[in-house]
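Listed next as structure tokens is one chain, alone, in the form predicted alone.
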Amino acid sequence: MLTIEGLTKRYGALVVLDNISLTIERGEIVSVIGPSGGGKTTLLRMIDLLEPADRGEMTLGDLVVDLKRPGKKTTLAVRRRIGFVFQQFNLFSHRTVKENILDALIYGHGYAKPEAEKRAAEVIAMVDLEDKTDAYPITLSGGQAQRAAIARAIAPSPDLLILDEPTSALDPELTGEVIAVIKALATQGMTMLLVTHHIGLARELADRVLVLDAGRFIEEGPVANVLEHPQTDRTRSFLERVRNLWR
């Protein structure tokens, strides 16, 4: 469903992603973990074409994308197939929960307003925010805001849902409600690429885990293999530091 070959990104002399390759099958949930500064968020931004790569090629379904120069038409096509949930929610502060979703559907995906209204109501119900439909982001708790952001991302039924540290900006007591929504999406067979430091979340949801450090995947495999029997010292060191997040 998604294949990336030779993805490289530099900022001056700093190599952030070093010849990365990645494959995700339809319906698979892949979690990327690793130390801060290892390139995880940059990887996600490259996939969603939020910034150009220095080189690399991506295949998303039937789309073949030059990650250095994707072009406007291809960029639009990719973003219509990917839902992106940001760490800091990125809701429009002057728009209500419903309006944030409607704007994405109507202006981003070309939905007619009646169809968008129906779909917005469906996803708001999916994330249990019916009582916040007309609320503005400033009035929401962190957990509610992230659930609204997830609703916006899944509203157009994307082929791939990307989640960048979806619980890291939340108080521990609010994390559970967001995790519950992500778990529900997993049971529906949604394809996901998840970056998280919440190792318990990766352990419970992911089919496969990849460890990204200094711009390279240093280890990958089934969840139990990587998390319980890491093969590299760097992975063992990282897991030891975040052991308090295990569930």
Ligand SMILES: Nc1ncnc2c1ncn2[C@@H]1O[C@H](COP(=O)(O)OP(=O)(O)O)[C@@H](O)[C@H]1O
Contents of the next structure:
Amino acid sequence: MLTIEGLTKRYGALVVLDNISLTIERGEIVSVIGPSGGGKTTLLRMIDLLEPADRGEMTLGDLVVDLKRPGKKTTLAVRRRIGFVFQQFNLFSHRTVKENILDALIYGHGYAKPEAEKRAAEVIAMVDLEDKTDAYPITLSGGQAQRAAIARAIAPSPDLLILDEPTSALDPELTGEVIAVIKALATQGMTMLLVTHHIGLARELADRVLVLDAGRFIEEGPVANVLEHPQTDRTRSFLERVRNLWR
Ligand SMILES: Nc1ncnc2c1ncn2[C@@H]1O[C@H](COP(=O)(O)OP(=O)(O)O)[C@@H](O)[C@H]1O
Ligand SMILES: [Mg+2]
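Got the form predicted alone; any chance of the form predicted in complex with the named molecule too?
To see the whole picture, the full complex is given below, headed by that same chain.
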């Protein structure tokens, strides 16, 4: 459902993504792990066309996208098919939980108000936030805020859900409630691209793991293989450093 070929991104002299290729099948959960600064967030931003790449082509379903010059129409079409969950939630602070979701559906996806209301109620129930429907983000715990952000991302029924370290801004005791929501989405067959330092989460959810290091995938395979039998020293040392996050 998603393929990327030859994705290269530089910031000045720094090659952040070096000729990356990636395929995700429908219903698959692919996890990208790797050291900080390796290019994970940049990769996700390129896929959602938040910034142009220097080179690369993407297909998303029947869309063929020049990642260097996607064009306005294609950019909108891609964004409509992708839900994005950020590390820092990125909720609009002056809008309630429900309004954050309604705005996305109505202004981002062209829903009529009654359908948007119905869908917002559905996804708020899915993330177990009924009692926070009319709450403003500042009054929410990190776990609640991230669940609201996930509700907003899945409300338009995206083909692909991208999550960028969805639990890493949370206090440890709040990660469980967010992980439970992500797991529920997984059992519903949502296609996901999950960047995480939480190796335990990747191990539990992902069909396939890729290790991104200095802009290249240095390792790739079924999650058990990569985690239990890493082939490179760099992967081994990364996994060692995040050992406290294996469970
Ligand atoms: N807008 C930017 N301008 C300049 N350098 C950037 C920018 N965004 C990211 N970088 C650099 O690109 C590299 C990869 O960053 P990032 O994709 O955030 O890595 P990760 O998410 O794996 O930690 C880092 O060296 C970072 O400093
Ligand atoms: Mg990052």
